[in-house]
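Here's a solo chain for you in structure tokens, the form predicted on its own.
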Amino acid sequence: MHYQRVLTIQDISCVGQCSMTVALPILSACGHETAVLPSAILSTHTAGFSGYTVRDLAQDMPAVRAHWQKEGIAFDAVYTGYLGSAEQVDFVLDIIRDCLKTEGLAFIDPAMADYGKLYPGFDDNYVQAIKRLCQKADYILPNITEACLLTGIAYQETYDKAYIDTLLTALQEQVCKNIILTGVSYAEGKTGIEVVENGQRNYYEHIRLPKSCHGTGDIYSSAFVGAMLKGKSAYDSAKIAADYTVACMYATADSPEHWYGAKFEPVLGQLIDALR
């Protein structure tokens, strides 16, 4: 395909290892221009850390939008992680509206829950937003968790494959038709990822890992539509994704000093040998 400009919407956390500052790079080694918006700058990202600072950015998006419509900019592409507010959202679709080639893709990660649990601060009427925003995507990222709040399904910690079939079905009524759930877990010590693009349906396992990371959905989701981006089918955009997502878990698995985030970058050339 051609050379990709690829917005990103979503914070900053300085120190981390999430959100934009896992995007940008591996966006950037997939081989895309890749320009951001950040929807608000922290001092680190929420989970370990405390007294981190935050600068909410939502007031700075509607004059983004105009100067970027007074230059003519565009964008192949538009990949939102982590937002924060339901106002966001509503800038954010303005700009999905105004700022997204005709022919342009949306791939949203709606980044607001997991463990059967919505993230701190957020209530029923940033759900009833997100899902608004996940309505306007071609492709939709979720979590079961995040599935499961976008479709009034009540969440389950164990299930069986009937009950995934009844989410994406759901899913694909509700909210979009081709639909990235992370995390599904059919066997012990392993997990994967249901895929189902055009009807189509398949599904993508891997090992699981038994210490999770912080920031490896964000590593996943950017893989995932940076290697969509370079043409390849949802379903290998999924395999891609998770095979170097796992690479990166193993590559931090033996530092317990490194408990903020995922080492992707020491395997970003794996990423790049796997879109060759």
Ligand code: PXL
The other form holds:
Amino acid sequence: MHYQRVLTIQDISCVGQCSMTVALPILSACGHETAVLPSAILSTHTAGFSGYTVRDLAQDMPAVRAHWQKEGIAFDAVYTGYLGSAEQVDFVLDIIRDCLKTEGLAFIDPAMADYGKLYPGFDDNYVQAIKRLCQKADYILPNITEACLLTGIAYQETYDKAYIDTLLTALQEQVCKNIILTGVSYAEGKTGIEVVENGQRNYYEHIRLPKSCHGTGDIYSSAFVGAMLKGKSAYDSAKIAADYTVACMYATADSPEHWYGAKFEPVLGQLIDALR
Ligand code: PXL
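The structure above corresponds to the form predicted on its own; please give the structure of the form predicted together with the named molecule next.
Whole complex next, starting from this chain.
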């Protein structure tokens, strides 16, 4: 029970502790079989390194899908993160249509922006493509910047509950019914997650560490997917993923030389314990 085969589609950043190198160990620690489709290969991630190499793998996707279909390969879940280009979106939608079991779940992390800004190389065309992908999701996992891009609502650095209400309503109307909105802070020194599932809304608040860490969005989404596939509710999964992400940030807090990612490996045991 709850041994699930999950396909994750995101980039391999060869160095930088994000996307695929984070998703696989976390999903494995949660007890699941992993399958991968790399969307692109980069020498490093794009946040803080310069001169990185990028190879987009969009062109390989249709043949991979056709082979899986011929072999009758199907997945209990598809979980997508950073994709290299807008043209990948239709290929990913084809994979979800053909290779996700009828009762399977599609988790889409838009993974395209943070702190009010798109990641390097992405534009409005990419945003609109990712919106189409999110519209086919069972669960989306945006941060506030991504939620704004998906809905056309202006990004605000400071906000109140009414602003988040507007954002969540627009996401439900335009994009997806089930929403895990990350990085929502209503009080000094605190942050949290707004969870909307089947019209029910719940908020989980936790400590906000003074320094942010690259890659925590990927850690969060991977742990959330892993917990959901263990049969936890969306709220419990959101809480487990948040507590684990905070543990990763504590594990990294005294290592300024580790600016490019979070030390998620030493605290994997905490995630495993939370899933027992
Ligand atoms: O963590 C998200 C992410 C994934 N992949 C690549 C990135 C980033 C964030 O910057 O650059 C290549």
